[in-house]
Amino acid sequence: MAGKTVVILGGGVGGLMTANSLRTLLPDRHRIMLVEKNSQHSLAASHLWVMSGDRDPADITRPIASLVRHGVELITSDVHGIDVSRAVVEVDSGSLSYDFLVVALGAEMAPELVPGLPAAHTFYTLDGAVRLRDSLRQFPGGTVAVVVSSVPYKCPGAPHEGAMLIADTFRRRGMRDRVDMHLFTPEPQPMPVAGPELGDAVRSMLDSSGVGFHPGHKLKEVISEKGELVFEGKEPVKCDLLVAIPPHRGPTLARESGLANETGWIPVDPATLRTKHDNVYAIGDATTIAIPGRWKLDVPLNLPKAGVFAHCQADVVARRIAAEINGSPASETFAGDGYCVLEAGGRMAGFAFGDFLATPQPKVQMRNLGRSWHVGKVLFEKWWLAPYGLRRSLLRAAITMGARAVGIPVHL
């Protein structure tokens, strides 16, 4: 049999686990190109405590060549195009033709949607991390505002750690008496896909750590040169120091190929990752999975944008892939399981964890503050670094008894 060419784009968290799950399950003659313009890569989870200065630059940075398996061709270049029609995709070096391919682009920040947002801090990249790191060294005291510019946006739980991180690194310089910590959002609760209890349990652990939570504001423009955020049918709000989560947006190219619908997103079949394009499978933030249910709330749900999730359509998607072309019965499905862990400070963390494809509303549940939620966090960060030919399997192992002692099925 000729050998077949996945061509996969993205080398984040789930373009990552395609590729090298795609290598293990096939054999040489089929080639797993992986396509990503950078050469480094950061572990978005962990800019966090970049922010916090528990960690710097370098230790959650790795270049992407020593995280991908033996036998994946590690294209480092921009996309400049995808023909669906012709299976082909351009980059830098000429055309890419495919038998399958997997988007994993992501989502892209557009601060410029909301006049004066761009001088804003954020701890959504890593150079911004740095940046807000420094400043909030230097911060005398005053007012901070954490404010979610828009929805939907990665990773639904990091506005409410970055809140509480934050307060807790005052806390640590012996100043949290001389600052005022806001967290605001347009959403009518924390996290609100997981429902009005979990809700309420992310409200009581940014109340524990001082942080006033303003769901309910539409951020509409910030000015500068006032100090002041204005929210639409709101009063204006005073704040010293910004930061914030800026609005998200599809990726250009599937909007420019055609792959994104009116919302700039990309819709996939919830079960199967499979796009409206034969061989054509689309994973992680750059998609868009309607969930059931609506809460009392009366918002409709859509999968958050996650990295959990995209390492387990990352799982799914390899497996069908493989399955086709090696001639089996493709039947793996993305069956919605996901986790989050809450970093509240103090080396504590709160966990959450549920199926959210259940019917006919999303299952999520959430544990208390413990300091073994932390420390399952710093181990998976180290697996996840980890050179990939020297990934220890007792870490491998570890990580997975943690997740499944709370009914969490994980794919390393």
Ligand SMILES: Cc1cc2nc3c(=O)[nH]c(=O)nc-3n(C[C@H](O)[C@H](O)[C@H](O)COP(=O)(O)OP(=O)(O)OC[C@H]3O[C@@H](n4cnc5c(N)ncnc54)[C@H](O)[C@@H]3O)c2cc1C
Second form
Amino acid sequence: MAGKTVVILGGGVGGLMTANSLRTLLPDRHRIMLVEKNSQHSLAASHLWVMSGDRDPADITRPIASLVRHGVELITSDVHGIDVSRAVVEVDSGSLSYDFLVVALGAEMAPELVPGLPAAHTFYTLDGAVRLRDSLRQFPGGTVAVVVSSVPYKCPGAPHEGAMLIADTFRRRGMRDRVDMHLFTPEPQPMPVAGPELGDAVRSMLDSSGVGFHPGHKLKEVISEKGELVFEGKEPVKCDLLVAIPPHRGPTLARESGLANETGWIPVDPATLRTKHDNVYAIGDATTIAIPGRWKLDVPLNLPKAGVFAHCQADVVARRIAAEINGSPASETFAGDGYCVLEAGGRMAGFAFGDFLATPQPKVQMRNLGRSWHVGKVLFEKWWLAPYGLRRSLLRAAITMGARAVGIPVHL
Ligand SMILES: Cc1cc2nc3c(=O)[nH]c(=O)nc-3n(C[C@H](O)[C@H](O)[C@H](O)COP(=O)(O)OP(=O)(O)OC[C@H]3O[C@@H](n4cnc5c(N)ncnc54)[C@H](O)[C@@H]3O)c2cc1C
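Structure of the form predicted in complex with this ligand, given the form predicted alone:
The complete assembly is shown below, putting the previous chain first.
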């Protein structure tokens, strides 16, 4: 059989996992090409620890080449175009033809969509987390607002973790009583997609950290000169330090190539991750997967954008493509199981896990705050950033065994 070529666009969480899994599943005569514009990868979940001063950027950043399996062809280049009709993508050095394409281009940040927002702090980028860390160190006291500017956004837990970790940095500096902390979001409750009970659990974590939670607040404008946040239909709110979760949008390339729908995200079959085009899959943050039949809320309920889902979807897609190439039936499907460690500060964390796609209600449970969840997240960070070899294998075994011991289906 002639060798096939699988091209993967985007070397973040989903793209790296897809490329590495495929390399273990397919013989060497099949080519696996991973196209990524950056030569360095930083783990986004750890941006929060950069912000809190617990990590330096170098601690959470690795050359992408060290994270890909031997035999994956890493192409460090921008992707300039996708032509699904000709099965070709354009990169800096020319055209790449593919037999199978996996689009894992993530989400784009678009702070410019809200007037005044580009000047705000954010921990959603590594540079932003560094700048915010420095500003938190110099903050003399006052009101801090963490604002989710719109939905959807990456990682439904991150704004809550961010607010609690910021509160914790002030506690560690002995000035918590001089800082008033608030979290604003257009959503009706914390993490609505995980159900009302989980929302209550996260709310009580925020309460314990002294973070005021303000649902139903849709940000319209930031007037920096006055230190004022303007929300739709609400009184303006004053703050001294604004930390924003900027608006997100689907990848420009997905829109330009016709892969995206009217929302700008790529619709996929929820079970197979296949797009409307033959042999073209999409995974992770770039996609949109609606969850039908949920209780009524005023925000659209889609599968959250989270690394854990990109990771599982990558595995499904790799197995399906490998089965198709090997001529065996492709049976692997994505089930919507996921988990989320919510850092609360003081090296404590909560843990939510379950089936996010279950209908009519999600089946997501929350475990009590504990140090072990924090340790689990640290171990995951070490595993993700470790080069291939003994250390990575040992970390994987430790995480999987630890998770099994407490009855949690973690799959790395
Ligand atoms: C602060 C923060 C905390 C988070 N915490 C968690 C957590 O605890 N748990 C969790 O599950 N998730 C978490 N997430 C979310 C998680 O990081 C994302 O959901 C995950 O990275 C999505 O993977 P992806 O492969 O879809 O996209 P990404 O990982 O974003 O990868 C997309 C890749 O495509 C590349 N790319 C884009 N355009 C081009 C182009 N034109 N040419 C070439 N390359 C391109 C990008 O450079 C990038 O490397 C967090 C996110 C943030 C911001």
